[in-house]
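The form predicted on its own is given below as one chain in structure tokens.
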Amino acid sequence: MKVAKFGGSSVASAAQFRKVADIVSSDIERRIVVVSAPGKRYKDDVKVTDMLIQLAEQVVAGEPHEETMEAIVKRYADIANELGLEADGFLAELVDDLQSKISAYRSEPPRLFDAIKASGEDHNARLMALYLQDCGLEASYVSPLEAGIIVTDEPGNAQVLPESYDKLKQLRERRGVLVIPGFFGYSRSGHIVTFPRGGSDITGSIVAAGVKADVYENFTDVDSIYCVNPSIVADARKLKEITYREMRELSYSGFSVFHDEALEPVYRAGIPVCVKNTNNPAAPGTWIVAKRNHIDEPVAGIASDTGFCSINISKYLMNREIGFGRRVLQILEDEGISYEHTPSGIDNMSVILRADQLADGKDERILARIREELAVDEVTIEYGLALIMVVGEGMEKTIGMAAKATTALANANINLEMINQGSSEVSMMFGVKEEVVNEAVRALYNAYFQQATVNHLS
């Protein structure tokens, strides 16, 4: 058995509908398919998800909101039109639905976020079903309820119970093709609570774990996994395998091939997982495994991210003080900061986080409260910082792979801002100015993939 999820480029538009209907009657073994909500169908429209939002939003600021409900009931009408579906029923399905979730919640804004949003995929979830019925197909839409997908009741941020794998595995009993909506499950009270941006590909992973599939395909819009931005590095390199360590390091640093979160499941249970294009279903994508060769390639791929600052701590002696760091975390999490990196030495320290989270005078706070509670020497805050993560499992083994990157960012005139190096050795963290952060890809990219292929060749 096959689960494959479609992402949003992939339901875009009745085009992408049919491709979709011709992979999945093109093997037997695609048992489950769970979808997003439509994409983008050029590069300046609008996904279905935003325009959901924006009527959220509408709805609770007592503004109009019909136009919006108008766009997106358009939405969907243009894909079954095109596909010839008699689909009148559906859509007054939809748009009865929203004006109910509308009715429900309109008072609790969180809850009437969730509701909204998650119509995205349910409803496309429905008409992909009519569509593949239509095909011949033996196929029926299943909710997440039930399927059995019970999360946590933290709006926004759903995290699935564990209760629900075994309600899932039933569904291998189940004939046909099974259509399930991604981004979303239930609370055990029966709220719809939808999971992190990107949670379609959660849901995919659930799904695939909970029916304990063979293969978990993740459809998008690349050929493969590459590894490196290929709109900052020129013919990248494509990706045949990578393990799941390495994605999930380098999907949280900026790969945005996959949701952070999504790879949980499939890791847990074992699963492999398959990436592979929508608009070209023969290349045969990139696999994501337990285990690989790491000998001729002891990099899997380097991420980087920009919007980061750096909170710089000094104070002599810093080392003998008991407590030390935890009171500086403690400061950050009494203001509800989330830190990304702690570099430090004897008498210094620096935390990483995103610069969005010092909004509204926090940084202030921040800084008045490590100097008179923590008697600091110094302390500052440096913006404007970019993240370039090296990331692969091999590099424990390989001497030399930290002298590799400094000398060819030194090469490029690059000045490194920090450096820091976990302790599992999966991943080396490099901070530089924003402005030259994909200047320092491309050198580090050459160093350890370029330089390895000319090596290879030789």
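Keep in mind the model is a prediction, meaning the values are calculated, not measured. Positions refer to the first chain, counted from 1. Rigid core (definition): largest C-alpha set, two forms, superposition within 1.5 Å. First, how it differs from the form predicted together with another copy of the chain.
Fitting the two forms on the rigid core leaves the C-alpha of residue 92 displaced by at least 2 angstroms between these two forms. Relative to the superposed rigid core, the position of the CA of residue 276 differs between these two forms by less than 2 Å.
The rigid-core alignment places the CA of residue 74 2 Å or more apart between these two forms.
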Second form
There are 2 protein chains.
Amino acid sequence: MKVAKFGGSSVASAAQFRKVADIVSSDIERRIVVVSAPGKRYKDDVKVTDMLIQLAEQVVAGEPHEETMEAIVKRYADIANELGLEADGFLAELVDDLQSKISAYRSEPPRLFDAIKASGEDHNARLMALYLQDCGLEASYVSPLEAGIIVTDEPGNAQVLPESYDKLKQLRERRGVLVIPGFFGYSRSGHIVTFPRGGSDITGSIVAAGVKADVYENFTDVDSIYCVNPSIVADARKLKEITYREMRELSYSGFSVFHDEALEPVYRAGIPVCVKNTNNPAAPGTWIVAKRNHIDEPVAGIASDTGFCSINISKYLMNREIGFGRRVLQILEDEGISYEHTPSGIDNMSVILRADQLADGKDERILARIREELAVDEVTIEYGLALIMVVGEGMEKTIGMAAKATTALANANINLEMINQGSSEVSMMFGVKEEVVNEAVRALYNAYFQQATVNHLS
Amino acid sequence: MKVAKFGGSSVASAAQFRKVADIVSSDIERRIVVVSAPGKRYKDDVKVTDMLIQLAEQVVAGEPHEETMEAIVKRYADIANELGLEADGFLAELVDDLQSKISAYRSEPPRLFDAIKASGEDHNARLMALYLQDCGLEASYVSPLEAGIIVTDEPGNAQVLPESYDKLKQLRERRGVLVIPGFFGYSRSGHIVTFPRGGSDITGSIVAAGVKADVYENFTDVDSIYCVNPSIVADARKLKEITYREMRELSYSGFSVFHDEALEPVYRAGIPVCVKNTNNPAAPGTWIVAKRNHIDEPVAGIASDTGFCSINISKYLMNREIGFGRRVLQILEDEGISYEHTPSGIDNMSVILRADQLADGKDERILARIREELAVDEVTIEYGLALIMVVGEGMEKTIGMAAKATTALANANINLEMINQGSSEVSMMFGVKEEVVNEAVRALYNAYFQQATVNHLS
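Can I get the form predicted together with another copy of the chain as well, since the one above is the form predicted on its own?
To see the whole picture, the full complex is given below, headed by that same chain.
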């Protein structure tokens, strides 16, 4: 049994709906389909989700919203018409649904936003079910409520509750193809609550884990996952397979293919993920698995992200003070700041964190607190830091991994602001100035991938 | 004005006393002399301090201690006799002093130990003053009380109090050579309190800072400080100069030449230190300074230490939990554990600490607390870790420093358990298994020092 999730670009138009139907019909194991809301059909197109957000904003602001409503309805009507579906009933229900949500939640903006946003996926799933039936498949729309996706009641940040999985398991007994909208679940009190961004991936992953699927297929618009951001490295290699841990480390630090939170349910259930291209389903895609078959190549990928800063603290005989580090972290916690790493020397400690957390004078307040409460000799903030993560399951046991990286960076004349290796078995982290991060990524790519062939499609 | 401190082996015998007198007489600037207790004269000799500890133990245990007392007196008598000094009065005072301390503190062992141990330095300073007078110098013994070394009242762990420095400054007005015993001060309530190990170095440093000496000379039994432990690397290079920061990082991690706490007073006062050899005073020694003149060579030294362990914690989505790291450190703090470093990955955190702190079942208790209170996926302790510190003021700005180190280690087939670089501007830390630490140090020495000549004596 396979759960196949189709992203926004895969379900953006009638032409894309036809590809999805072909893909679903071509494999009898594809029994559950999870869909996003219609995405962009061309570069400057507007996603349905963004139109829905605009609609909710207009309602909250008391502005006229008829035009937006019409534009939304037109997107679905265009798809239905081009597919030759009799969709008057469907479209009338769509309008009714949006209007009843507007009435119900007008005075509760967070709930309004969640309910309106979620309808993008919800109606697309209904339309997909209609189309699959029209294609002669036994298909039915299943709402997240019926499926049993029960979540915490925090608008825009739903977390799945454990009882969902037992309920979802019962979907195995259902006949035909089930079409479930992604992106949202229902709270115990019956409210629609959306997942954080990447939410349809989360739904697919939860459903795959719940029904104990053999595979979770994630259809998108690329043939496979690249080992490095292809906008930084031209002709970047494609990955045949990658482990959950590798994917998580990479997606955390700049890989946008797969939201890291979406991986958890399938990771815990041990279900392999296959990332495939709706527009080229014959391509093998990239497998995300517990254990790679091809471990000849220790590094799986390289990711980078900018926008970090470093709070650098120095105090003579710091290491004699029991509790010093804990007190630094306590101050950050008090201020609601989360941090990434805390490299330390004998008399020094640095805290690496995302710089956007220090806006609105928070930086000055934190500096003042550290200076006064911890009586440090010096504390400064260095902005403009980028982190690069080199990720691979084989790294820990391969001698010379760090040498390869540091030599490549030295040859590229790049100064290393920071190295952090040793806690994670699968990654090595380097800090460089933002200005040189792409150059650094290219140097690392050349060092690790220019001779390697085994784990990569040619 | 120079403050010259002479270590235990430099004042262990009459022959050594003669060398000290020659050194003191040869430079009119050597106005203050700080002495240790008589150290070893040959490999299996017993230090006077160790004899004094034995004496105190016997007193506390209610055992006979006459023999030990005699042996102690004999050590001083031998020196005095061989120097041709009329010392009956001195020796009678020595016995009186020890006996009165035994009577005064018999029921307070911590005070007894401090008072008895301190007498080793105290009487050696008195004897040195007598001998310098005998040599025709205007010399006088000055007790730490008279000098103004006022300390906290924690037996065995004295910390100097700020008021000492004003008092010490008045020593500048005194005539002749002043001989001050190292290793102890007086609390505000008039008790003798000793410094932690390395205590005579601390006295010398405090006195040098107090009198605003031009130089603090530290006489020991080696020509200079080596850039690496000479018992690991044969023919290790000697250092012409090294900065306070470099010395501190090196002495912390295995360099035994200079106790790191002893450096603080001269560091804060900006007084250069010269480490010299009592047995070869013509050798230039090693200068410890604020700023090196020879900065052509970015690395000053390499130190290593064993006996570390790593608590390795993993938890899926750890980085989403604000306060996770702080709570780990809080548990350690509750258990009175101090740590060295906390490298972290996305879902991992390690805490590097000295393993001897986890004895007596503390390891199990800490593992249980982390497991239960933080609901982690896995927590283990890895023993047998060694840390290697590569230290140098020029490192931060020199591209390729990390590459040189990691390449050398890879070529020596050594796996890197950990790299920590970025917080301290002057050091880079590597973690390896204890079994390979000496090999790793040799590989790093060869990489950094085999071509270098500028900052090293040939």
